[in-house]
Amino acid sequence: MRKILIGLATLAVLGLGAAWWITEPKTDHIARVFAIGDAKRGELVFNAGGCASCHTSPGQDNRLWLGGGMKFATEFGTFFAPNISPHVRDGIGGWSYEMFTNALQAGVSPDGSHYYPAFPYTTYVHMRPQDVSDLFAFMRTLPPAEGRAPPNQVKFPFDQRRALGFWKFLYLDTKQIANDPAKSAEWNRGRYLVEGLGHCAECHSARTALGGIDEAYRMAGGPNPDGKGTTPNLTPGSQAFAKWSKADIVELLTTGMTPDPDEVAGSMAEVVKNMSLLPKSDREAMAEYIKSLPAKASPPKK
């Protein structure tokens, strides 16, 4: 009996040690490559990443007034987008480049705690070092917005931030998006914009019970983050979308008009505002990649 108890105690200690290691906020996967940031290029990264869509203060006409405060109600709780303006006290004006990359690509705050994945660092983790540097340079040129967003209202047990380490262990894929030499430069650019900066899968995918992207339905549509209806299937598994041409997708990303004809609304209208500011070649690249996606069935309606 004594040996059994010792064995159980040993297993418990090992289990606790493993759990502590898994849940520890980690940043060692980030490519710490020094690159001088270019604010002009950073503006393109800012628009491709859709930063203004979430962080512009509600009611503000200036989309570069990033005081935060936008509300996101989810089944796990209510989240409020934070102030990411260069305001030293209320925003990120006092952050170092390392703090910025830790937040953007690892979901780790300056105080060393986990950020909730309502912030799509699960996709921004794929950003290339130069783009991160350029974005950081551009963010520093924006107006400092005073004021902080309300605190998140998260339900137990999801309010235990340390436990987010388990979530990251399951869902945070830190592999970089490498160019496929068998594909065209346009396709590779489109893949990076869709799967990286544009984080399209964050909205156009079904989720597991824990809130991670269900890979079986990645890009095949899912519940609308706005809380109404569903987002469309972007693969040829949708007969309607399979009929869209590359030009149709470019038109949608430029004007918000569909070939039906109809006009997008809600969060997709915000996406169009951002994508319309990119060079046309980038929208064409995104369309090229999206048209190449493998067919997947849409997720069953709940």
Contents of the next structure:
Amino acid sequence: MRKILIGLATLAVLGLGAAWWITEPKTDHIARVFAIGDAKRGELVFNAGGCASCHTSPGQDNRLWLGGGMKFATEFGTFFAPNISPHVRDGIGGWSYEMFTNALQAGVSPDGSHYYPAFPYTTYVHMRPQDVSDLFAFMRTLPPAEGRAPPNQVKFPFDQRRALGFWKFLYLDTKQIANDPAKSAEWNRGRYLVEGLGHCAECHSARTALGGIDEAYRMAGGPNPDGKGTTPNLTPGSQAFAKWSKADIVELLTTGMTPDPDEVAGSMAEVVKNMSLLPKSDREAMAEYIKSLPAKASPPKK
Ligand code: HEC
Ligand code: HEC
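Form predicted on its own done, so how does the form predicted together with ligand HEC look?
Following is the full complex, with the preceding chain placed first.
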């Protein structure tokens, strides 16, 4: 009997230890560079990463006014994008480069807690170290915006940030995007822009019950963040999308016009605003990569 109790107690301690280890915020996978970034290059990274889509203060004409406050309603609760302007008190003006990389590439805040994946660090984790450094330099040049976003309204148990460690254990893939030498430089650039910066899969994929991307439907369409309907399947599994040429995709990312012709609306219109600011060669690279995606059936309608 005593042996069993000791055995059970040991298991409980091991279990707690494992839970503690799993949920502990981790940043060891981040590669950092130790030279000051290039702000001019960082502007391209900022646009490719679509930071303005979420962090520009609502109602602001200047998309570089990153005072935050935009609202994201999800089934887990309501999130507000924080102020990431260089304002020292209300934004991230007092942050070091290390704090910035921890947030962007590990979803870990300066006080050592987890961010919610409403902030797509699951994509930015794949960013090249030099790009993160350049982005940091660019963001330092932006206007400091006063004021803070309202606190998130998240329901129990999702309000327990520590528990997000389990979510990251399941869904945060920290592997870097390797260059595929069998493919062209254009394709590789496109893959990096689509998977490492553009976070296209965050909206164009179905999700599991726990809110992670369902790999079976990555890029095959998912719930529309604007509330109604679904986002389109971007693989040849969609008969309609299979007919799009590379030039059609480039046109959409430049002007927002589909071959129908129709103009995309809502959150995709915001994506187009960012993509239209990139060099044309980058939009062509993204189209090249998207045209190479394997066919996947669209997720079943819920
Ligand atoms: C889809 C919307 C979205 C996009 C795109 C986005 N963010 Fe965020 N970001 C958020 C949300 C929501 C949070 C807050 C998460 C939380 O409360 O846990 C956040 C948090 C942050 C934080 C932490 C700020 C703080 O005060 O703790 C930083 C830094 C940040 N984002 C930078 C960026 C950068 C840089 C980009 C572009 C490369 C970016 N974000 C793109 C939604 C977004
Ligand atoms: C914030 C969510 C979101 C993100 C991020 C996003 N999209 Fe979209 N996308 C949408 C929505 C919603 C639509 C449908 C818009 C409409 O019909 O008005 C759409 C439509 C499209 C279409 C038109 C397809 C068709 O069959 O009509 C293409 C192509 C597309 N997106 C490509 C991309 C690419 C490439 C990226 C990454 C750079 C991306 N999207 C990122 C939400 C998003």
